[in-house]
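Given as structure tokens, the chain that follows is alone and in the form predicted alone.
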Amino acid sequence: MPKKLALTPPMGWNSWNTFSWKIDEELIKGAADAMVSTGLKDAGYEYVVIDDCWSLKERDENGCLVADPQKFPHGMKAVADYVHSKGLKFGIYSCSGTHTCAGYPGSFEHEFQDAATFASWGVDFLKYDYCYKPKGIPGELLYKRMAMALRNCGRDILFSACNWGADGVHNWIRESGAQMFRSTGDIQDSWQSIKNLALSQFGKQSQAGVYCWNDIDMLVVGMSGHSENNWIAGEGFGCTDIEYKTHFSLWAIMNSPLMIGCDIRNMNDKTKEILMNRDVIALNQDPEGRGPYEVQHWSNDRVKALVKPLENGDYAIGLFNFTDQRSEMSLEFWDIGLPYASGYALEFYDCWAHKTVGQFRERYVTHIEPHDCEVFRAKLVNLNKRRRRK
């Protein structure tokens, strides 16, 4: 019986952000070695994944995708059993066009070949982009043909669509196979993008739950301004740890994919610190994998609150300052389905502090600091209960 991909968020490393063409083999199995020796693997990321340029400029003489010697000299088998053997998957790319966004050949009219070739090499996740794509070929059925690729190529390889939320992707990416599907354009290493593509997302996290998660694209925790890609990241570039620990957070309760875009090899502790909150991994990685929704401040829309119900009964609670002065929260507790009559209050666990902070009724009061958050879980009490007790 085939595996059950994605029941909650993958979580994993990615090369692009930070390297973008500058790959090789011993860069993705120092990755893995990286995944093991920091802990990342026992937090829960899984997936090492190869983006753009790994390939040979043109196919070979049967139509077969082929590693590019120089940088892969043994061959993407080799590499994807040594990150098998650290425990890990591997992940590679291909695009829905004639061609990659680098222009390296492209998976369109080659989807049933190449799924059999990535599933030969022992590949485990597939990220699918849209560059040069036909324009009179609707890419919703290009994705629909890589899916059905993939189901029946003999592994089980997660399906990670990548056209940018393009063409109302939330409306049928679900029904065509794929196990996550980027609804965004690309990220980049400032508060501004983490922003802009955290709003953009507000209002349609129904659209994705078990089985196929949205992806708000890779994170960009820890690059701090370095890549080989100076859209992603350069001068200019970088966030604050709060920041980025607000960007960790968001994705993590808005039930996006967790993949690592920095360099997992040279990570200082406060990125570590973010990257491995196992308290905050386990609101993303509920098995319910239900969507937050949204609470606003009366008074500031920019100030915001996402809710999430959680298996056990516990709700996730997060509150994010956008804006660029300290900013009052208050989360008024009927607004989420919890009126003072009802006898019950809420006990709040500070998932950055890993401490419980106190029991409230009727509403929680706060002040965040411009760009910072508050990440909860918050467990029903009977307060009723305890006073016949007494």
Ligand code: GLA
The other form holds:
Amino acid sequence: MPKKLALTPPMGWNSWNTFSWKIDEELIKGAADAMVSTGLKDAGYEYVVIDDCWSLKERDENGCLVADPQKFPHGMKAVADYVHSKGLKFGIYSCSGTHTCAGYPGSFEHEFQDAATFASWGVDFLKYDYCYKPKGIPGELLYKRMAMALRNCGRDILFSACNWGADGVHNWIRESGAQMFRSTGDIQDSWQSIKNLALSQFGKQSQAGVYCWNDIDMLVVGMSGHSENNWIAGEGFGCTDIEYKTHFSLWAIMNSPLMIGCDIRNMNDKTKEILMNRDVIALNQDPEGRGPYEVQHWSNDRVKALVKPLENGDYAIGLFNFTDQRSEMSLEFWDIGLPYASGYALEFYDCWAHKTVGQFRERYVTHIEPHDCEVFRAKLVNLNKRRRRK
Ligand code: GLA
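If the structure you just shared is the form predicted alone, then what does the corresponding form predicted in complex with alpha-D-galactopyranose look like?
All chains and molecules follow, beginning with the one already shown.
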């Protein structure tokens, strides 16, 4: 009986954002070590994923992909074994076209062979890109091919489709059998990028859920302008801790996979605090996997509320200030299904301050700093019951 993959949004680390082509066995082993020693593993992060640039530029005489022996001198199975020895899962990358985005061999017309190779190495996760797609064949078919190959390769391999939201992917990817799908172009380490990507997926939550998650792209939390890849980060890039907090909160409440992109071997305390906020992670990992809906603020459409029902009857509530000014936000409970006359109130637990802030009956009003957010777990309390008991 195959294991059920992606019951909740996948969590892990991916090499691309910070290291791009500069990857090797030592880095991946170091990342696996750091996953354990920093507490990321205990917080729920599981997959260690090698992105593009791991193979030789040519397949071998049998048409098999070959790990670059300079970068991975002991082969890929040895790396997978090491990752597994830490109690973690191992991920790798390929592409639905003839080449990967960085020009290495893609899996087009090699789908079943590559799935078998990955299985033999002990791969648990495949990110599958969309570059160099041959003309004349629908992208949808290419994802269906690899999904079929993976689902029958004899190993549980989570299929992470990465076609950047193209070709109406929201409408067909779940049926194709993938466990997550990139819905956006590539993230950059900037507030503008975070904001654009998140807003592009508002209102699209009904097309994702348990077994197939909308992936808004890997996290830039903690990168602080550092990357080998100057398109993603570098001089002039980087975000404030507040912006990283908001980024993490958005990805969490929107049920995106949480794939870390910073150098986890060298995280500062703030980065750790953000990435390992268990209250926020719990909202992301809620077993029911319902996406949030948006509630408009009456006076300001750039201050947004996302509300997501949780398995135990609570609600996740995120209030996000996308403006550059300190702004008022008021969430009217009428808009989320709670009339004043019901006799119920919502008790707000602040997932960043880690404390209960009070009970509110009709609305919650606050002021949020630019690019900041507030995130709550709200519990319904019966006011009549409480009064009667006294
Ligand atoms: C694309 C993907 C990125 C990354 C690179 C690798 O741009 O969207 O996430 O995998 O390819 O070349």
